[in-house]
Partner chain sequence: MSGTMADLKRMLAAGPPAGLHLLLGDDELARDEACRLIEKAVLEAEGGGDRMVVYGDEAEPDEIAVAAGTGSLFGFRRLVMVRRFDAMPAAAQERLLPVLTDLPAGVTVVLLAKSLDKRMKAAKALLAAARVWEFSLPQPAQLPAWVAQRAAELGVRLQGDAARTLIDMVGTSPLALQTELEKLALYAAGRPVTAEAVRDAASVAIPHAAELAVFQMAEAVAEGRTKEALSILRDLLAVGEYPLVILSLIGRQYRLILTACGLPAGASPAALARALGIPQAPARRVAAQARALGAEGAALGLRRVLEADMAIKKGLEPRLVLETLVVALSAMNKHAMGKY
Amino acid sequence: MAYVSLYRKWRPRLFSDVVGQQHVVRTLSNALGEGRIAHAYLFTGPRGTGKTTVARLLAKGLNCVNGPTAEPCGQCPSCTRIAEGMAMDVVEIDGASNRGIDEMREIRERVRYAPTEGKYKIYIIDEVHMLTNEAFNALLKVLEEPPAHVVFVFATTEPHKIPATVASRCQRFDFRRLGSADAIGRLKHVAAAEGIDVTDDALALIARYADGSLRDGLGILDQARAYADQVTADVVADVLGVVPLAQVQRFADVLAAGDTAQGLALVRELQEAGRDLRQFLKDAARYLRDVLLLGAGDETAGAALSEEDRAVLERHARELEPDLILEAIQALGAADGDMRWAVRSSLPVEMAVIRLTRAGGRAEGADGAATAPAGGAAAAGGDAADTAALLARIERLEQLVAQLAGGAAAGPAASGGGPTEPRDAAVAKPSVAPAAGPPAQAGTEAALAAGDRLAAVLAHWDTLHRTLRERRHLEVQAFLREGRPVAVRGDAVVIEFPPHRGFHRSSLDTEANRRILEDILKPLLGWDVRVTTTLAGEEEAGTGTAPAAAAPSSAAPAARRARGSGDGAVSQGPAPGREGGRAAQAAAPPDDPVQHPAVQEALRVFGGKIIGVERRDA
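Structure requested: the chain above on its own, in the form predicted on its own.
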């Protein structure tokens, strides 16, 4: 006798054999018992959940010699022929290959004829969503006025593709994915009846990868039995080509320890063993999900695991921070998508491992940004390989530059230098003392209010960048990185770009990108924010104004001698140290660019030296 696959051999022959679909079985059984038969049924749900099987059981119940009945005998000629797929009154049609109008017209002609053996003529159309619109229209007339002896059963995995005119004329039943307990129980029953030696952890692994489909689970069990006499979890993993749970647990240990070397070694081992890295990403994300849910108090997470593996899951729930787990799940998902375009398939996985393990080993600052170790130029050079830390440093430097630039006009006047003409009246104090009286007082208060608003924008600039990253608006963040906030006019935040960054300015200035920034800034700042952009020097060129030079002071000649001629002169020498830089900054004139705090911070962070100074007014 020819071998029969397990999923065919163990196909349910009675309604009571159906697992995990009690809501469907009970409704149909009651309808058959009471003789309330609908003319059309729509069975929807994932593959392998019993849609076609229940359709055949319904046909048995209708055409059994005792029918309509909820308990067909299974022995009469009608039941036997239906079970063998040879019944003349039960027509099964594959909607994927018989999807045209001609096939539906043929059905429309044939339904007029009475059944030959039983009481009903049953048409089972599988994958019915594949029919064309014309075919559905041809079928619609029959559904509107069907003969009393005809019953249609439509099965589909994509019910949203069924026209509403057809779906509304059917009784709909939604088949659910099998839970782990139901799937494992049925697999254990089949294995015991077939004499298959299978371990509990192997059954749990089969149920996990069957993903709610009992047919897929029986197929995996059948394949594993042919691979080895005893079916264990390692056997199932070898058959499926997936990563054993022990290696997924090892990945969680790597995250907890922040061990980059061990993480990269794990990826290399997976590749050498021929494991599917994309499946590894899915398995790792699924395991981390269980860790996250268990840590949040969901005791059902990982319920199908053995006691030993459950203990490991609980340990990881204690060791891994929820923020790191969430970041890891996102990084694994992104790596899965990037693998389709990567030159080397392991590269996105390796990048994710490096990013996650280094992130886990960094301390968090007060603002949530990763903080780099102190140590001046040497520390900066030692962290150069850490991309995330370097980006964080650059962001802090950009913030400092923006803050200093915003207060540059007011700074010299406050420190005792000569009066200066402000670049932007919205952020600087008036250069000429106003006459006493209410109008001047109101103007001063407006200027201070605008300055306070700019200070608020600068204070939340890092948060804006971090939120863009978290929400995966990476392109918007890349454009924004080239600009800086320079003023607040009313409710509008003005972002200035360098003259050679016109592309970034125009890209950020689209309505969609501005809306993204405004939606993030509004709750941070507390007012209805508008975002506008400009290029450096653009407003001055358009209005015919230019920034006025600082008033002469006794220190100016010394400053010019220190800089050179002032028209592009070059100053050679090593970068000053931190303490020396502060002393020089205190003693030097406020208009000396070499001693500007932003320049000194750049020297400290990147460990460079000044090789030249070019004045913009030259």
Contents of the next structure:
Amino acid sequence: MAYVSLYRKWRPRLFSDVVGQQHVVRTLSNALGEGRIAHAYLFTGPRGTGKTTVARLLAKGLNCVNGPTAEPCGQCPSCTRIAEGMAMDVVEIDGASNRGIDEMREIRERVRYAPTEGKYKIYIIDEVHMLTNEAFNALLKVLEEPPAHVVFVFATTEPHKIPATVASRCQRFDFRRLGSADAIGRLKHVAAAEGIDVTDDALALIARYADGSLRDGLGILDQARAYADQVTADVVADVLGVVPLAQVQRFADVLAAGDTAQGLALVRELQEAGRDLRQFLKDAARYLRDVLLLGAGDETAGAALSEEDRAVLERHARELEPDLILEAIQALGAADGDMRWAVRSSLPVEMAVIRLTRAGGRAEGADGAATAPAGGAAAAGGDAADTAALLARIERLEQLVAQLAGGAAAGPAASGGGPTEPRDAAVAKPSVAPAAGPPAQAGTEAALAAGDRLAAVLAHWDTLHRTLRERRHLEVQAFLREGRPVAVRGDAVVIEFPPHRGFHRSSLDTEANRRILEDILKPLLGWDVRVTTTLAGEEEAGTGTAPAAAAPSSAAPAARRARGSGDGAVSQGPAPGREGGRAAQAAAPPDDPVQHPAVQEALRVFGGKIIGVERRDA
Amino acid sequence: MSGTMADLKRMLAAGPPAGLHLLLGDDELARDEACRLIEKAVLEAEGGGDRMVVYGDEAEPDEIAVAAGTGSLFGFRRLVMVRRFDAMPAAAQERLLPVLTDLPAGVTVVLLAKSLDKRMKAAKALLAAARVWEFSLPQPAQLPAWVAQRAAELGVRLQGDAARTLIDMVGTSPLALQTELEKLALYAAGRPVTAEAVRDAASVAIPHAAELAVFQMAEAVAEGRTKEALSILRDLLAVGEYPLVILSLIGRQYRLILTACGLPAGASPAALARALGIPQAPARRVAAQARALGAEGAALGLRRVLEADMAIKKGLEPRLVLETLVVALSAMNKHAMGKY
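Moving from the form predicted on its own to the form predicted together with its partner chain:
Next comes the full complex, this chain leading.
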């Protein structure tokens, strides 16, 4: 026997089978029961909500041997022929392909003739909004003088395209999208009857993506059961090509924690798992929408989620500020658009992640449109420059992340991180480590800038080695192999060697060798690089008490909000391990204010020169 | 001199109508009902008769002239109805004048039109020769009573604000109101009909739907009632309303608010209505929103709408954009209302 898809097999045969359209079913049932039949009905509503199905049920009710009746028998020749689509008196017309005046004139001619089998001749015109104006005009004439034995049922997804003159002569029924509970209930019923092993969260996911269309929901269930014996949420996600909810929840966690490294790692994992990043952007935006709506008091938000996932949604609604969510939704949308043009499709996503998790997208103008002044040409120019800078930064960070993930399993993330400590926390830490001296805000910014520069150096470290090899500076490369960059002070890249590699350090640290390194690094980094070296012991002194940068923890959202509000209070948690401490040390402002990282960064960004230093005592 | 529906009923009570009748006016429902009354009177009168319906925009004058110029073959009377007579070219109307102004006994001709151009020769002659029945739309103030009366005739017991709610949803077209009342009668099946039942079962008039609902939504947004605004938005989307239509109407609302911001503080409701181009009641509400938001707030709202427009056109999911827009505007306005 030929396979029949679920949605066809489970198409309602009785009015009582129709789900989620009680207002329609009740009125039509009463009309059939009382024999008060209108000569024209207009069924409007989104696709898959039951318009054509109810039209056929109405036809059955009218032409059943017991009819007009609200409960057609389903057994009589008329009912069975209608169910098979073979009834002479039920004419189904596709308005999209029979849209001209000639077709309507033909109908005007035909309606004069009495029905051949039943009591009524029923014309069901689907997609009626596709008719031409002339065709509507012809149709209107039939509606103005309808023969008593004719009933028209017009179905449309776009009621506003129906001329008011036609619509006002029809009894109109608005079909609504199915609510989650109704959709899940019906899907569960069908799954049980069909013996499909399906989990509740899978049903919830199906209902969510069916978006109120039961036909679509049954279609997804049909595909999923062909995919695996047990239909789980992961199976449904695979069928739909969507990102599993857990990943989206993790993204919300990343936002709440302001954890750039984790965010970038998530993007990388999604790519490695072959997930469509554009779909991820859409899913993440939808999820954040639910968080936003729930936070705004809309209890229906996320109604299709399981209890456990709903609890997570509620937690996110508590943790995430509405402004950040709005900003995130905009940034994700913008990233989606940018992906079409980006050379590397992941770049816009990573850029969005960085914008949203770092100093707060709003402060950085990440949401451009949202925060830019209305007249925005200048803002647009600023955005473009900002975008270019961010792209460059992302490129560097991406390489850094890859490098760290690959080799620098550089030891477990120091102390205090716990299981949620980002794997590449060493990257994140320097970038947000607070400065020791006043003013706190400037110090934080400086630390951020220094962290960026260090990240850039790390990102180009492999290139440096490769270039040394290519230029046959093999000896320099051999010495350099024992050291690694640990900080950037002003323009100076600090290369640290282990205590027992003093020979390598002193061998490398000659004017000629430094120049070789600087000549390679300058074009890569884009600033006037100087190279300095140090032994690990020298740098360790006095670094043990510096606070660590923000790491994901339950307090992280508060910290993020504080950061967003500009007080720079990002430090928390236990004392750092070696990496964090070193980074903090590197970022600490030197005694000479001219060498202060913030001053150096300001010079780099804005140009100009220092014409004097004025001290102000507190 | 034209007659009313009551006059027509009185005339028909005296016997089947004869001669030329001109049914004019914007009230399609009343014209149709008058037509049916005449038809019934003619065809059900002793001896019976036949009926012919033609349309002014497609019938040849000769076809009408032949039908109107000869008596019935099957009975004592003949009824010729010409719908959309005003769509017939003036020259064709003139050609019919000799027949229409001198109908044979037993022939009734009914011409239906919204209006006739009284400057034209044919119109002048017809208005002079015919019994004219004019059906204008009820005045807005008369509508609630009209709805209540029609509901009673259908056995519908409207309660509380049900009539007002129905008019708000359906608009002022008697034909649309009657259709919805017939549906409500079936929905209620003898039970009293409350405003809530009307909202559940009645269909908002298509050209009117988004406008009305968006106005309500904009009000909820303006007063920081996020939940309600989201609920209305969801209803609109649930019935398949176009997101860009909704968005454009939200934008319109903010333009109205911005316009109201520029009007003098003590402007009368009539002056407000004139300036805004909307009726007085909504104009007053717009003025209140303008006071709460201020020009700056309204401009910001308009900018948010523009951003949402761009976001949709750039491919962001429209539903998501609209929902976030509503939350953003609502949050902004809640703050403004607090200040106000």
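Nothing here was measured: the structure is a model prediction, and the numbers come from that model. Positions refer to the first chain, counted from 1. The term rigid core refers to the most C-alpha atoms you can superpose between the two forms while keeping them within 1.5 Å.
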Fitting the rigid core first, would the Cα of residue 506 be found 2 Å or more away between the two forms? yes
Taking the rigid core as reference, does residue 349 move its C-alpha 2 Å or further between the two forms? yes
